[in-house]
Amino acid sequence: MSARRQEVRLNRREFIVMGIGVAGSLVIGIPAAALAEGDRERMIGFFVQIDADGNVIIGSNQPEIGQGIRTALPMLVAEELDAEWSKVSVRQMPLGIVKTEDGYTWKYGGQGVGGSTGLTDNWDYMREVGAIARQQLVRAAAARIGVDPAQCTTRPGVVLCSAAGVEISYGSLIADAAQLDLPDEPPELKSVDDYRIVGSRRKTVDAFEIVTGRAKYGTDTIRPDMRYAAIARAPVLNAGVESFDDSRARQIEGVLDVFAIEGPKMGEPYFLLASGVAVVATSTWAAMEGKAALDIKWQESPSADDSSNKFWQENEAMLQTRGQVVLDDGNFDSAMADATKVVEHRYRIPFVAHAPMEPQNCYAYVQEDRCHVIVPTQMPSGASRAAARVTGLPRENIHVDMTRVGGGFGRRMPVDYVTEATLISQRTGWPIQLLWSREDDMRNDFYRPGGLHEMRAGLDDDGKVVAWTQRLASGSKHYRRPNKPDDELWTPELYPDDFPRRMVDNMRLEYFHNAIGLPRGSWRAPAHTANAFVVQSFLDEIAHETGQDPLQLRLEMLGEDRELGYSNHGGPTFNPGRLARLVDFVAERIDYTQELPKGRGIGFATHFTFGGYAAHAMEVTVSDAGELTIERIVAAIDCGLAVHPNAVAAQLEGGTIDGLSTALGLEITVKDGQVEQSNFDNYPLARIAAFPAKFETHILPFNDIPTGVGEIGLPSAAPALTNAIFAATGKRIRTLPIGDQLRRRA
């Protein structure tokens, strides 16, 4: 269950009310009694506000991390309201929670994004808000002209009654609509066939602000009397502060205070990532200069001997033993023993960092009876809980404002940096802007787990896969999660219902946990990024080693449209036929069967991620010297109904680029308990020149139910690339990143 669903929710009658705002506007949203004192002057407080001039303000309740949710969700409201989109503006709403007898509940519906759920969780909810507003306007117009509401309809911004020959603007109905009680039953929602806003190509509402530098990110926060903070964190994983000399730091002009911050001990749950020493100053520069001037003696760490070499050696040794069997369909041992041919290979997936363009930052101001947090976050409720944990204040006294996020990718789901900022503000009594440097960010992350995958498949006389196993030794991202039993650490690393479950009768999944001291967490499309690479690479290997066509093998295993049970995130069902349609489409689009010259090849891959489907086909050239050129990319996505097609295309492009950039050159390594990478000079994101001008994206609709798309377009990109490399060179990439492996080929 997602974090934002764990809180008690108000029912519709408690949530939806209508009234006249302070400026004479019609507002629809929460009961006034649920608003904290002073909120009405400071924030919109409502989903919809209709002004007398016909302009409409729609509140966006979700964090915007670049996925386009700040446009997509208001599109749902505007569609059902039948508003004129050109008259719609959008405001970011703060975190809204209310204390009830049963605990805390949402003011504005669940708030938080991660796992491509921002749209799907709000699909019905936001449409109903717009439909209720429209219904009340229609009822008000019908009462004014003395007809049955069934005789009235709407066009953008206007209620029409053809029988009476009357049309009335929304703006002139404000007072009448505000006096009406709400019907007991919600109104009927529009048919998809009648949509004119949802599914159409609309500009991102804040695109102009972004390209002109006017968009406000967390690092743009400036508040009265604000001080700035930086933290020198332990360089060795899980080390503590033994002592420190701050005499030189305090001599730097602007430095105001210096003190230690204690992090969790090895094995304890993370409330922040590392122990360290905080420096508070009158400017960012002074705080960072003060940090650099500190002389810190660190305690001996239990992770001091951790290294990447040790990690991979331990994984190799684990795979020689028996692990935890987490899935065992059919009679795997018998089927494998009877197989005509067995194919077996291992694949290595590295740790990687999130590396958002905006490093972690947070504004916090703790006062005696309240706390104000301004933060770029994916989980504002987590920020609220973190501040409450530090201060002891009730959550209704903690106000959380969300800024636009300069890159999330899962890094803004943890709120360790909120904890740090709140601790510093509470200690000093000042409003604090905590800022991380790029080096802070690179060396203090919840990294994507690294792991070694052993794949084995048994085939019969006809080349059909009759037995399949995936054995994984990795560092689980749930290690050190509160109340997580050891025998459940596999759950975020292997998804039992993923392909080829139920397409191969005899299937076994096996897991080994390696408790390296490196922090781990959710990284865009979490385990799908690893498993898609492994499975789609292995399918190609099976095809080539058994003389089968890689496309035909996939199509035969996937089969026709049918709904299979899917208990993992993105369910409750999975339709392998939708993957077959996509991979067949991209293969045909790139002309998979064409004759190619030496050194050129085509590869493809497909994967189901969090309720959505994607496929990639790529054409590459590899020179005799091992220089790789991506000549062409064809990417396709099936996300059900594309609510905001421009954002869907952008996310497919961005996910593809992110997946390829990571596969080409990104890896976090550890030596002597320390992360070796520190900035983009040794963690090289791909440059624009690495990607071809021939880059196609296609949206293939399937049904009327949308899924989020922030992660779906990434997993199949890397295996499509490496499969194309094999087709061009005969060299199989089984270890990521690709790095200089092509230059070292025999």
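What you see is a predicted model, and the numbers here were worked out from it, not measured in a lab. Residue numbers count along the first chain shown, from 1. Whichever C-alpha set is largest while still superposing within 1.5 Å between the two forms counts as the rigid core. First, how it differs from the form predicted together with its partner chain.
Once the rigid core is used as the reference frame, the Cα position of Arg501 differs between these two forms by less than 2 Å. Remark: with the core as the superposition reference, the CA shift of Ala150 between these two forms reaches 2 Å or more. With the core held fixed, the Cα of Thr321 is displaced between these two forms by less than 2 Å.
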The other form holds:
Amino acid sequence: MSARRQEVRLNRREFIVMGIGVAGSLVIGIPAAALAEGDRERMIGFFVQIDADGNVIIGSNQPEIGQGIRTALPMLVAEELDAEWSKVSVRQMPLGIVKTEDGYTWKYGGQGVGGSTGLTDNWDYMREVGAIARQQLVRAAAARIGVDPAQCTTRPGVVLCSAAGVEISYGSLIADAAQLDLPDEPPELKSVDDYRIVGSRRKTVDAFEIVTGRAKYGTDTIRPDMRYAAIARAPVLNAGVESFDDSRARQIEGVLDVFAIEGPKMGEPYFLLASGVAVVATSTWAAMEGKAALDIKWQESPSADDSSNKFWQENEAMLQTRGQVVLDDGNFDSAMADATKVVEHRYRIPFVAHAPMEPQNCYAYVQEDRCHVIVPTQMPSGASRAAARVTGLPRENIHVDMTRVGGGFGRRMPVDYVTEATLISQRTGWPIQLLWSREDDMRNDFYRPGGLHEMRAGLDDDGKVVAWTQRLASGSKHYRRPNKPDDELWTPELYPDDFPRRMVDNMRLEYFHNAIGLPRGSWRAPAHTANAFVVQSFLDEIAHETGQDPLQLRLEMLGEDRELGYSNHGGPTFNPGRLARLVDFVAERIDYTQELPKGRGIGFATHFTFGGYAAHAMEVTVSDAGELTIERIVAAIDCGLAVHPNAVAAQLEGGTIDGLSTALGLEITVKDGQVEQSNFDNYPLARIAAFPAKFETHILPFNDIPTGVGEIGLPSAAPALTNAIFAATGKRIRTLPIGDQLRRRA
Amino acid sequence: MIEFKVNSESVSFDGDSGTPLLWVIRDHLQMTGTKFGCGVGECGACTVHINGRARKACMLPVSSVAGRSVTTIEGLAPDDANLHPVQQAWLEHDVPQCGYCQAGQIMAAVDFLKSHPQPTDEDIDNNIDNLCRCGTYVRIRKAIHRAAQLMAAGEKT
Ligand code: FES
Ligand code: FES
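Provide the structure of the form predicted together with its partner chain, given the form predicted alone shown above.
Whole complex next, starting from this chain.
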């Protein structure tokens, strides 16, 4: 799921290229050859361009989905280059792939967001490119002044030599710098203590464009001769088109063409999600109206009997049997038999939709020998593959441009909309802008898998947890993926090295796969959202039922700083001491030991996600009628070195709100093979009123290495809330969403 | 033919008079700052001003704005050097994440501040209901308070 990093060795000259760009600018970058090893093509991958007027343009290869990467990556370059931040701008690079003997590989380095890897993957080499650019400028200045480069230094945008009393701006050095050979060894990088830009509060580079309405998203694509398309998709999962009558649709002014699109067969991978009928028109509204006027007869579907009720009943039944044991540390059975106290509970995690604010859309123009795709996606390489699959064109003839993305959350890792748009363009020969309605998006998603978790813990006389099991019956997100054997379906749903592995001697994880017909996929912080809720709720229950303090219990289990092996995404190590520090911090900060009146309570939770650490504490009130108010939120993150603290805080705020909004009211349900939700009226994202003004975020620094931040701040939010609800009311929420479970009937 | 004003300029539309204003603005006038999020009046991404009041453009047939004056995000500020105080506050607090909802948020906040020049948190809770999937609500709240300050200061000078 994450973009793979290419090994880039910057310590050899051939791995950096430098040249004069158009209009005489100095361009330094990593050539494609370095990123696509074995290929000799000298395309610039990442680049830094310095213009004569001192402006610095940095090419950013990563899709921007709101995570702030278009600001964070340039901060790394600008830091080492010693650039004036106000003169730095960022250019979004298109998808770059090159063909090598071994197939296709990246031209600009791995491109794709998911798994919070954008920053970690690019950390070293973006800084080195900046450092080399600076060194060239310093050497050029020294040569001009006639001094040793060691006598020169820089301040933002300027090389200075105090011995000679001379200052020369970067812009006036670019022609000289381009003449100098590149050094064999890259210069030494700055130490953290000298950072001026990295770790400082910077504004989002595109904010001005956004607040003035100029930022361009996928839906904003307008191209010459473009036609608009909408698709009426099968309402029942896995149903095909039997026949359709388009006579009324074709009478609508502006409707140009109507035809069926075939979806995947039952059990096959989802290149697109559903069969449907496409309407092509001269405007968005005509396409929508045409779609509404279609009369379609759908085939009988093998999923016609699917329902959420059936899914939950099947999960219950599965848990009565023995599942696939995927982890078995120590001797669980005998430890459980010897336990003096056993705590056992079940928790239910619903299916949920991604519902990014910008509905799915894609521009595609398929011509005889080429294809142009403009798309808001987290996976531009997937877009290229999808277009190649539809058109049969070689991938080097497929050009993929990325727009700003109106939210990803994992939904834009699949590229089904690219398949659809290219199919429609190929069929009609027109440049096509395909737009989904909100209803399309809600009913055709790769949903976050729902599951039923059974937790059981055995404790000894001292109240220490000596045996632990989690048994999960769920719809695996790897369902209908090519080459996935059944006995590996558990891997995206249970991460064995998560807490409390190695903190409890006898531990067993068991999995049962329930193949409901809903498509599933990655939803921000995938299985961590489920597992953090279950584990952090269960810990509170253990504490309560054994008369222990929930904070002390966590601190004792987590223990001191130490690196434990972690083989799942976000490894190779996991330091539980960092979680202990965070949960202790938020509990203290919210004054957890204070006396509170009836109906008011405090809860907290902590979780390790993809290399980063977070904790939440919340204070809530629940009225006699059962009305919930979140009074105060304290959120803390430890993401190692925070490169772009403003974005770290934003992601922590947003992640917290995402976690809470989802826990409060969101669920996708199925009845008679149909998704029951359709729009924000019945899939009620929380609004501003749900969140208190008392909302603090804290960044606790740890070491010098940054981790991603996009997903870290989400998983511990929901259990902190439900733990607070328990503290306030004695009511334990074991089924999400919370919905009206707190309401008391008069 | 339906005639109205968008950002003080006269425009006309001679297509289907039931077309929602949103699509006339986006497809016909090719002004893409106003966004489509739900099409049913739930999210507010399409918020514009009709004669100065915030309205959801996805719910208004273009015929209903005949003779009226529409303001979109593109027309909120006279020029780049003179952003509306709400836009300035949005920049100060660095509100946007993905940014998709923000044009609508800003248009809603501008109208809200006309009737609530010194808003309390409760006023915000009761009146601002645009959705933001990225969860920028913490900063939206701060930015609304800040915009109120900027506007009050602007009036004094
Ligand atoms: S698009 Fe108009 S309210 Fe959502
Ligand atoms: S900033 Fe992304 S939806 Fe609001």
